[in-house]
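A lone chain, given as structure tokens: the form predicted on its own.
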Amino acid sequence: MADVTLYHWEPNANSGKPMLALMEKGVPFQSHYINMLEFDQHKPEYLAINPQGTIPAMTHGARVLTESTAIMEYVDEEFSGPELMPADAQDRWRIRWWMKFMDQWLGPSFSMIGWSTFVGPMVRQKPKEELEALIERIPLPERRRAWRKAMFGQFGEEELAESKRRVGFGIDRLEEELGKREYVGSDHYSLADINIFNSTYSLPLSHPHFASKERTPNIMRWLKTVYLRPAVQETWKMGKTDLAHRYSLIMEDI
């Protein structure tokens, strides 16, 4: 048996990368649930693991991994089970690019957006001071200014509109690419597919003057095809909030 543990908030996003891979390897592992409403991913105990304070992280034995994308390649280059990524040098290519796309320019937009709508929201309900403690306890200083922007409201609306404007522009791009060849960046399904899932499953819900039967229709073969994958079906039922039941919502939309 794998010497896995995974500190992971919800199936999505970033901490939903690793986790799917983990299901697609076959690869067993102990799951530990970072709360990051309650900022767990800074409490003495996690830092332990990741000075960084940023989820998520995973050990396998003595070893300690962190950024989703790169914990991604290391548990499909790490593991039996099926291959993630491609034989085809080129396919290859394109799965990186995607990824690098995703996660340096798309990824953080979707962010912005979603911590402007969901995230702040859910922790601006805790008092100011106790917020004000919260930040202090961040590590790094660049997510203090993120999470004081989310916890108050700061968002610009030319950042907002910037953000959503990126957003328009991925998703453009996506039903480009999957109007090719049946998922992103190969016509096998690889962690290009996890990665990008993990950030757009919502798309309907959440952007659904950008993405739709209509507009989008490659998109949203993909994603039901993604969604019906016995590893992604595994993997949301460990959410425990209203994340996942949104995931069901779509299901029956699509």
The other form holds:
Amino acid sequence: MADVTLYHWEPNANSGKPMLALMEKGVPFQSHYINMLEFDQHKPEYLAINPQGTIPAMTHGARVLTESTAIMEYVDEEFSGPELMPADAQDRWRIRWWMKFMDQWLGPSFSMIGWSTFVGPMVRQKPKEELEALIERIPLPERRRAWRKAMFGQFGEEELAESKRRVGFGIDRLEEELGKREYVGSDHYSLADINIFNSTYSLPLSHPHFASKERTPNIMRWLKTVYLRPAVQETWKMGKTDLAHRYSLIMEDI
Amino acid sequence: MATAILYHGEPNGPSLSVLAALAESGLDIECRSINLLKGERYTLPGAEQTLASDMAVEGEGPVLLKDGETMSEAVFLAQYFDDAAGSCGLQPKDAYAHWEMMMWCRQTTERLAPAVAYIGNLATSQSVVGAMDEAEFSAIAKSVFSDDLRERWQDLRDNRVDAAKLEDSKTKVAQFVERVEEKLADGREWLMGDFSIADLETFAWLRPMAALEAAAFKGKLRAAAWMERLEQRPCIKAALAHATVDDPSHAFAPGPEINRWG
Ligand SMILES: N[C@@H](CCC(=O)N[C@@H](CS)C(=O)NCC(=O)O)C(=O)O
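In place of the form predicted on its own, output the structure of the form predicted in complex with its partner chain.
Then the entire complex follows, led off by the chain already shown.
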């Protein structure tokens, strides 16, 4: 009996990581959808699970786990099913390196651009007092600042330009990496692919000038390979917005 | 292992934790001391694939050169030693304890390390980098591959101090000491129960703060006893023996950036 509950939003970025890892391992889990655009992640019920007020979080019996990349390593080690980390020590190191590069260098730039162009405008409709009250509830001070910028469109030109630079740079490095190896960091499908796929499958649509069949053939080859995995198909069905559907059209076209 | 060489700075921060992890693993890897504050990490002989050291999130840290590839990031190098040694006790075997160690280390590298690097560089390395002659500094700056890391070098040279970041860094150091104190509240000897990379990584970044941010440690008796236990541990002594200066806790070079998102 797995007895796993996952608190997640759409199958992308951080939420998508444990969703897809659980699917790949064949671990049944209860899905608890947290609507990020309704700020479910800052409601008392959820803060009781993860006081940081970020998603995802996972419970396994009495255990509560946070930090999406570390959750994936747990899922891989705790449950039987296909290995999602190769045996070679240097490959394992490389996989962890790429996941950190995504989580702590490239990912935040994706987030900033995504929040300024997509998330911000979606939540801006609400009255200002309501938005202020929503900000009040956010536990992490740095997140309070980020949400304020997103809600009121206050990202600076300089920081957005820096994020765009990083996205362009990061995509080029990923393209080189996938020219050297079949998958990210090794020749085996692994947690690094799950991690990075969840933050890059939207690229051909969101950043077509950076990622395209002509410009980044290796990334496109890899995106398509990962996309065709049954676990991805299953995971994408769990989305409640039309996000995954829109991207599946792009994938079919690659 | 004969083909691997560990290039490290003075045993402080990431170089301290990696040298200690290596000693703990018992692996026979040659160690060579380099001066990170002279940009020596960018001119390693035989380095062919350098993405991992050029773009290390942790900034100027140790590099393991293996088969032409420059391996970086202190926590992952420690995990690599543990994996390569066939589990030498640096990582818990139980999946949940292992998760907790990785979660803890992630938060150490994301919150504590940038704060310590900010405070430490200003306190100890600003005067050195600021006093370099133009030719020397621009040669180093030119060799730094990452644009944002180069900017941190330049900020240090120009003594550009962001008061809010400095304040925030001090708060984060104090919060982390508090967190260590709480973790040890049940009388455990090591952070994760058994000794692990979490102890090495946390200690390596907190050690230089004992003098620079003494107030953060005031009344934190369990944390102080834990620091002392580490200080006495043979792997830490072995790591500190690699120092080429009197007080390696003053050795800093531009480190990880302070979280620009959230
Ligand atoms: N380091 C955490 C970050 C989690 C995180 O920031 N998740 C985002 C969604 S991808 C979130 O919760 N955003 C909503 C918020 O901060 O209010 C992890 O990897 O799990």
